[in-house]
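One chain follows as structure tokens, the form predicted alone.
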Amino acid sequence: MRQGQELVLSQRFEAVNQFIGQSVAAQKARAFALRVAAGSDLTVLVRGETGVGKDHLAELIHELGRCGKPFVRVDCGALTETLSEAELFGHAPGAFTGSVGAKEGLVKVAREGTLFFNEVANMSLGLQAKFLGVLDRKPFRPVGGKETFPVKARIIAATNFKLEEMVRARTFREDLFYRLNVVPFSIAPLRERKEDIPELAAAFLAESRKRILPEAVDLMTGYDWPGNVRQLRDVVQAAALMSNGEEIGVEEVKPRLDQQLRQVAADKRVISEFYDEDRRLLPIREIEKRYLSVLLEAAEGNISTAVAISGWARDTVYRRICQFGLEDFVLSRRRDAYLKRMVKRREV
């Protein structure tokens, strides 16, 4: 074997293995960027819940395949409606109001790299429908030129959405999912590969030269990450920052899972007031009628204080409390108020 060869060989191995873990999802993860980076130029599909490391996965395809040449990312949800074209094609000096030169857009910087497109589905349809082009490597013309380039980019694209879903919904198009959907991989949420947590948790503590304790590690496997691996990224990496020593008990960890425990609860309090029992987004009505409740709630049924919450008028508040029919609720929150202050004068 030529030593150019092993070079290559030795550089595969060790970008194949920045994919922690040991767990049978982490070594299918492997696997999968092992193989789409030997195959084709086929547009791939990652999926999986936010922080499974979907972004991670794409690095690693282009690790492996594409080494030496450009990744560029391109965060969908930032790509505003009248700039996107100039952004992902460039433009030609002068070719709209405050253009200076020329400027080459993300698809030929990524040149025969890799064009990884985040969070696809947060594109909006009028994005959804130019980003076709580039899917169906159609040659490309910046804004205001006259010449065409080529695509020539490997394709990356991730989601944490149901794009099957949001096509049914009309907020994605159908075409536009079929030509993503072709070299699809789902990534699993970090409560499904617990046993890659302390490897995990090790490698994010690799600079700080602190070592976790066993039974810190314990607490984290415990505890079902709905965050997934950024989560306990963060954890572990504040956990070091606050701990004098060189080991990372119990007392440094915990207080940073509570915390996220409490925000998860929140979290979920909030959610539920706009997803039915079989997570189906409830009609507006009925979410309207849920934040009047918990608006008064909070008021103790007083409407100065709901309007000044709220925003809305005081107008407004009295015709949607007739047309809810919370009237009652409105004079039970007002007689809990002014028990409670009773009982207060009297302890005084």
Ligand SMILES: Nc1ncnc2c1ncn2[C@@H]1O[C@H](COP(=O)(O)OP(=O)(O)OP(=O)(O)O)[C@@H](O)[C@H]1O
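Positions refer to the first chain, counted from 1. Take the two forms, find the largest set of C-alpha atoms that superpose within 1.5 Å, and that set is the rigid core. Since we're looking at a predicted model, the values are computed, not measured. First, how it differs from the form predicted in complex with the named molecule.
Once the rigid core is used as the reference frame, the Cα position of Val294 differs between these two forms by 2 Å or more. Core-aligned CA deviation for Lys69 between these two forms: less than 2 Å.
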Given for the second form:
Amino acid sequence: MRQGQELVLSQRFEAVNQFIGQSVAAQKARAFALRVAAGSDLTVLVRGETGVGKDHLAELIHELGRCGKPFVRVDCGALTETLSEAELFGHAPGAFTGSVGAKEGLVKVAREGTLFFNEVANMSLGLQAKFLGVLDRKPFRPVGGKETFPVKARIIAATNFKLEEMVRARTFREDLFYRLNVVPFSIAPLRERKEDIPELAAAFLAESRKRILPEAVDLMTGYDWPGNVRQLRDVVQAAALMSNGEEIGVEEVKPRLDQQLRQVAADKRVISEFYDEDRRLLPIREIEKRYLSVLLEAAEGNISTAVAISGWARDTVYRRICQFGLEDFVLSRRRDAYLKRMVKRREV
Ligand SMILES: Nc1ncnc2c1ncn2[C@@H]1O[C@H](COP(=O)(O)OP(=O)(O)OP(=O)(O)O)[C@@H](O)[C@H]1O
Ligand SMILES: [Mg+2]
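Please supply the corresponding structure for the form predicted in complex with the named molecule (the preceding block corresponds to the form predicted alone).
What follows is the whole complex; the chain from before opens it.
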């Protein structure tokens, strides 16, 4: 083997190890990156929850196959429908009022590198139609231009949405979905590959030169990581920043996890207030009733406070209390003469 070849191979080996983890899922991700980078330039769709490493895998595929060439990241939600064509394909001089020189679009800037379409689910339907042409590798023409140019870049798209459901709801084009789904790969959430946690945590600490103690690792392994690898990175790095010594123990990690757990519990509670046990959306009346009991609890039965918090008129608050049968709750906490009279009147 020639020296140059050896160097390229060892660089590839290093790059592939950047997708850290010994779980079967991490090993599969590395094998997938190597295979698609070495093989054809078919479109790749990377799927997975937020923070699992979709961007990271796309960059790895690029490093392995098209290292040294441009890696262009397109945030699909940020592309405006009117400007998107010019952003993607560029424009000729004076193509619009106000445009002076010519501008190269992202497809051209990527050249023979990689075009990474991040969160394809956020593309407007209008843009999806234009994107279809890119996937079909149709030569494109800059806005107002005469010449056409070929699409040379490899295309990788990522999403954490259920595109199949969006296709059914007609918010995502079916033809686009099939074109994108040629070589799909799903990265498993971190809670399904907890054996990767110690190695990932150590990698995120490399710069700080701090060490994480086994008890802290145990604690982290018991946690579900709804924000996946990104959340792990943030927790570990914040713990490193706050620890005085060389070691990170339970005391540094626990408060950060507790904080995250509280947030998750709060998020879940907010969402569950809107649904019944079968995840069916509740009627607004039921939601109002639930809101009113939380409101009265927060106001400790004080109607003025409830009015101030809710923004409802005083009359409305009284009316709803009677409507939803929450009079006893209020009267057990406050001597509210007005409400007492309302109850009496009804009893007569
Ligand atoms: N296996 C891994 N090895 C090393 N670093 C990783 C790995 N997976 C994720 N990361 C790191 O975790 C962070 C979050 O990953 P990334 O941004 O790729 O997630 P994502 O799936 O694209 O998230 P989002 O859905 O929010 O776009 C990044 O800093 C990334 O480098
Ligand atoms: Mg991402």
